[in-house]
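To begin, one chain is listed below as structure tokens, in the form predicted alone.
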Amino acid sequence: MKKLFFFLGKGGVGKTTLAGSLAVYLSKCLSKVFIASIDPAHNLFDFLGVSAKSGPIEISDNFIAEEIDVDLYVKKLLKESTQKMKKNYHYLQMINLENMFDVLKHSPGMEEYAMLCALEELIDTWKSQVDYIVIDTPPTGLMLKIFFLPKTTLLWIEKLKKFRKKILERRSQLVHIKGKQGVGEDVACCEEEDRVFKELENQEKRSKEILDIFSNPEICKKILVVNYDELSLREGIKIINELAQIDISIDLLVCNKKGITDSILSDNDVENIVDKFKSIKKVEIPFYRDYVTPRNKMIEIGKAFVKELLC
């Protein structure tokens, strides 16, 4: 893998429109190329003229897409939760762990989660078999907690693991007043031997890795898209100042749907709000009239601003 690349903004920007044609556009100059929707309001199939399908699809020789099914790795994290917390807490018997997940799938945060690990899986699953990776992402909220979930698993973990290590401690100085039967024959008392230590250690592993993934400018490329109202530019300016509290930054502005309203660029409060982008590059994509979704311009929209992304 060469680049991976994000497409972020506002619901209705354009988002899909241009991560398709960024896609379509490399997949022509004969290079391997990615590109999934992790927004669950799917486009990208639509966009592309294709029929909806689980899994990827070929498109073309070089061209591979899904629409990634966010429910179904819901399911799969929940799975693989429950049959982790019987290996780690088999001594737990008396715990119905089925009932608590049953609560657990509706919790805050699931979904942002099992997104995260189809993010992971995907790309840890392409990377070694395309060039580049191109994704199109849910509206400004749910993007950004995913973005932050690396780093706020990280601040977890750093407090789980010192939770976990003065247990362990506990359970080490029972044994050596009691014995063994102070604790049970099959508890672990040292990180070595123990189950949840070692997944928290794992947890912690694979987070950095996104989190270096995600932070890494010469590889991950933020595209951020926004039309030319107050809303969507407003919008903008808070997803870089968000980014930026975790050392992200966005690598490319485009401006898309240009002209689709001239008097609104007259407007003194949306030009300060322009101006507070000049220090990123930005490309500018016209709004075509005569097409309501301009597949036949998706060679001259990827074209537009693929040489900002790869220089």
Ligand SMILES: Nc1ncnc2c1ncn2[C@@H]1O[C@H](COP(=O)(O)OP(=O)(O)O)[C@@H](O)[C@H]1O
Given for the second form:
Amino acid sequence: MKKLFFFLGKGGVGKTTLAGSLAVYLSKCLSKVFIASIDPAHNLFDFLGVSAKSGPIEISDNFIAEEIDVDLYVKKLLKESTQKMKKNYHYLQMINLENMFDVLKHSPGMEEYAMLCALEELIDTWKSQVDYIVIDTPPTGLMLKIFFLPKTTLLWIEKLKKFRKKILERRSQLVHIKGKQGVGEDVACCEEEDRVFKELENQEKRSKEILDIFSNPEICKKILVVNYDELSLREGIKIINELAQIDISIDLLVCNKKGITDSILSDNDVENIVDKFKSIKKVEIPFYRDYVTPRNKMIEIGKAFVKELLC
Ligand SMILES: Nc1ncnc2c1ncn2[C@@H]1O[C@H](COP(=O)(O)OP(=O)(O)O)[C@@H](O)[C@H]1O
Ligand SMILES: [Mg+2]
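Since the one above is the form predicted alone, can you give the form predicted together with the named molecule too?
To see the whole picture, the full complex is given below, headed by that same chain.
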């Protein structure tokens, strides 16, 4: 994988249109491309003119697309977590965790965690098979949470590892006084033997790996899409400020739908707000009023990006 592209921005600004166009253009230039939509309200296949199917679809020799089924990932995640918990905590055998699926799948954080897992898996699967991976993202709030998740997970793991170390220390003191029977023959007393500690280390490794990818400016390109309206511009500024907190910067600003007639802003207003984006490379894409869905303009749009993103 040479590059991974994320399209960010308010709903309706044109993320799917632009992500799809870039992917199609790159594949026409004979690069191998995988595009995935992780927006639960998918319309990538509609844009590409593909009838809905599950799993990756080979649209041409070097162009593969997939709409990720987030619900499926939530279920997979719950199943895996339940199996791990059963293995690591014997006393939980008494609780029927499967019966709690329906409650757990609506737990806070579950959707973004499932999406992050989906992202990890698709990057892992496709990084050695394609030149470019393009991600069409869900609305801002959810996507920001996904970007933040590896960092917050690492903070949690740091604390949890400290707690776990204390538990193991206590156990080992008990063994010293009472012998192994004092804690139970199969109860781990050191980090090397403890499955829970190993699981924490495993999660730590995974979070570091995905964080490294997200914050690698050479590989991972974040493209912010805005329109000529105040709300999308303000949301754009919010995205830039939030991502800056985890040292992630925007690589390209795309001002889409230039010339749209129902803009509520005067050119002056736009200039004033866009001024805040001054230090970021900028591409303007016109509003194609003749096309309901500007599929016929994919090559033109793709070309405009590639010039800025790859040169
Ligand atoms: N440059 C453009 N010119 C004309 N229509 C556009 C342009 N970009 C996007 N659109 C239209 O705007 C609407 C929203 O685009 P979409 O790509 O679905 O946005 P998002 O994925 O950000 O929600 C769609 O109807 C799309 O056809
Ligand atoms: Mg979309």
